[in-house]
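What follows is one chain in structure tokens, specifically the form predicted alone.
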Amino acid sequence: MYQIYPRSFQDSDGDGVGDLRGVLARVDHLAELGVHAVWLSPFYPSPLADGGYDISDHTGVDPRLGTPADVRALADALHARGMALLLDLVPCHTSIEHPWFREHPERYVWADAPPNNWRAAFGGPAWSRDGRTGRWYLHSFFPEQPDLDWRRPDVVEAMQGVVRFWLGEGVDGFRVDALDRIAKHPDLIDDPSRTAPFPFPQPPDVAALDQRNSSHWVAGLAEPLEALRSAAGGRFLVGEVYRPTAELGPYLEHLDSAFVFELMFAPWRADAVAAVVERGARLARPSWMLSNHDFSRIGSRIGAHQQRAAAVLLLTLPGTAFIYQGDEIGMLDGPGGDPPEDRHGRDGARHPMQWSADPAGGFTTGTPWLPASDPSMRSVAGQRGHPASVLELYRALIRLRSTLKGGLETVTADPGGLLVYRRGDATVALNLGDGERRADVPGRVVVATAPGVDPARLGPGQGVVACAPG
């Protein structure tokens, strides 16, 4: 599956902001790449306090990005090429400018004074005072994103209506945003202090608390998740659950899949990565990713020389693999906006897709909302058809992926760098370290990180996939 951040994929009208017609114009790139589905980050009307995740109309389209007819046209174009369309469903909060906040305030979580020590995901208190009423409302993210109360039947019915609306427009499923925030302790009691480190990045004041009451309240998960499943029917639902792999079970009772965040944040050592993928592979339906719109790109985290090994890893694991736009050409983090567009520092991962080597990367004929990063060095046009390119490696891996069978069996996980595992008759060998490593792989090499890579002398960031005869 391929994630598109619409504002940064392709601009069709020269205003410097990507849009749905721009996505439609690039559908053939997705087909050539070989992906099976596209996930669109939000295109809904939004004041953009949180990059579009603060939604003021869950069944609308931001006029800056297109129209409802464009969504239908995109779904049709993808379907004609054998691809599915997933939308971002944001069920746990709205924009503070959503009509519900004034017209149906009962749909949100309120208190007469801050009742607990809960912290917002980006740091700071999770309660803010509403200047009009004098009461305090809960926001798990920015103050402009008040939390919905999923214990209320009208909230459940309204969000089920959102799901059904988009299914009626040709959508095939949803990536469900921030799903661990859908159930909170009904008594709004304090979160206890954390006794062991949380495995993912968090601001210090958030990391100090065990968020067992402000989020991931397991006793309250079943009803809202079943409501989403009922509305979606058999359509695909993948959950963004910002929790360790061991805590994903209750979500997978109702979803088709959930993201294994541990892979994104694992130390880039063979032993650490092996431990993460072994845990994730034991899930019935894991989804894997190594970058997205919220975190640094792969090469900026682990080193550009390791990007190809990361691609081989991602696209040979059992389950579902998500590629973030630009990863297929090895894009790195950009410099961000000046002044910043995102106040949580995520601009670097959201720079425009680079289609050609011109200064704007072929993204727009105008001035891009964020500058192009390095189109003269990395672009689709510059890599298409070149056997040694990152783009052609991704295409080869996606073709190979459908032939891989069975679960995952680790053969070697050397802290010094060598990771070897099997998928049925295929053996994957990767060098995640800094020195040369030798890998004994049976069979014929069918994909390598670059032409001429020798498994007997894997350099840093190199890797192969070999298949036994038969």
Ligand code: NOJ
Contents of the next structure:
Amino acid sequence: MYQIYPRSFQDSDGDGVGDLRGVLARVDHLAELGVHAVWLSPFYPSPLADGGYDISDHTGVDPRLGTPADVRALADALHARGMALLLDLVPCHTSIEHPWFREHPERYVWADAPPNNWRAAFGGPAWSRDGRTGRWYLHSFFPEQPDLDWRRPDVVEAMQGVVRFWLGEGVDGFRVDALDRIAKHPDLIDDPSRTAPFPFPQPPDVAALDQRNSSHWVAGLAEPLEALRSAAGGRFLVGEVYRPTAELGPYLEHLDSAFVFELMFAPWRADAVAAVVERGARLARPSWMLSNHDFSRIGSRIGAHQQRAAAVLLLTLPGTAFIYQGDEIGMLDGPGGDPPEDRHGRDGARHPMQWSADPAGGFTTGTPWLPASDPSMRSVAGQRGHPASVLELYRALIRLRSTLKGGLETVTADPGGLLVYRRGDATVALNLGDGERRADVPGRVVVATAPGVDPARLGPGQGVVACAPG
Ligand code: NOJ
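Show the other one: the form predicted in complex with the named molecule, since we just had the form predicted alone.
Now the complete complex, all chains and molecules, led by this one.
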């Protein structure tokens, strides 16, 4: 699967902002890459307090990004090439500018005064005072994103309507946003202090509390998730649940898959990565990702010299793999906007896709909303057809992926950084360490991080997949 952040993928009209027609113009890149589906981050009308995740009309299209007809055209173009289209469903909150906030305030969570110590995911209190009514509303993210009250049948029905609407437009499924926020403790009781640290990044005031009441209220999960499932029928639903792997089970009772965030945040050591992939692989239907629009890119987190090994890992694990746009050409974090576009500091991972070595990377003929990072260093045109490129490695891995069978077996990690595992006939050996390692892999090398890589002398960041048929 391939994640597109539409504002940063391809601009078709020169206004400096990526749009749906831009995506349409680039479907051949996706087909060449060999992905099976595209997940489009939000393109809905939005005041852009949270990069489009603050939606003011869940069944509309932001006119800056296109029209409903463009969504249909994109679905058709992808289907014609054998690919599916997943949209981003954001069921737990709306924009504060959504008409419901004024016309149906009862659909949100209100109190006369902040009733508890809950914190918003980006830091600060999760309750803000509405200037017009003087009452306080709950927001799990920015104050511009009031939480919907999923205990109300009208909220459930409205969101089911959103799902059915887009399925009727030819869409094949959804990535479902922030699902750990769909069910909260009904008595709105305080979150307790944390005794053990949360394993993923959080602002300090959030990290001080255990979000067991403000989110991930397991007793309340089945109903809303079943409602989404019943609206989606058998279509693919992958959940964004910002929780450790061990807590994803109740979500997977209703969803097709859930992201394994542990892979994003594992220290890049063979033992740590081995533990994370073994835990994730036991989920049966994990979705793996190395990067997305919310966090530093994989190459910037672990070092550019390790990003090919990371690509081999991502694309040889059992389950579903998501590639974030630009990772397939080894893009790194950019400097961000000046002033920053995102209040939570996520510009770095949202710089425009680099199609060519032009100063604007072929992204726009205008001024890009975030500057191009380094198109002269890495671009699709600069890498296409070059066997030693990151792009050709991704293509080879995606081709290989469909031939890999079975679960993860015999995972071993040595203290020097060598990670080895098997899937059926295939053995994967990756050097995540800093020194040279020797890997004894049976059979013939079918994909290597670069041409000529020798498993007997794997340098840092190098790796192979070898196959021994029979
Ligand atoms: C997760 C999305 O990926 C992120 O970009 C957004 O800020 C939050 N959910 C809130 O919708």
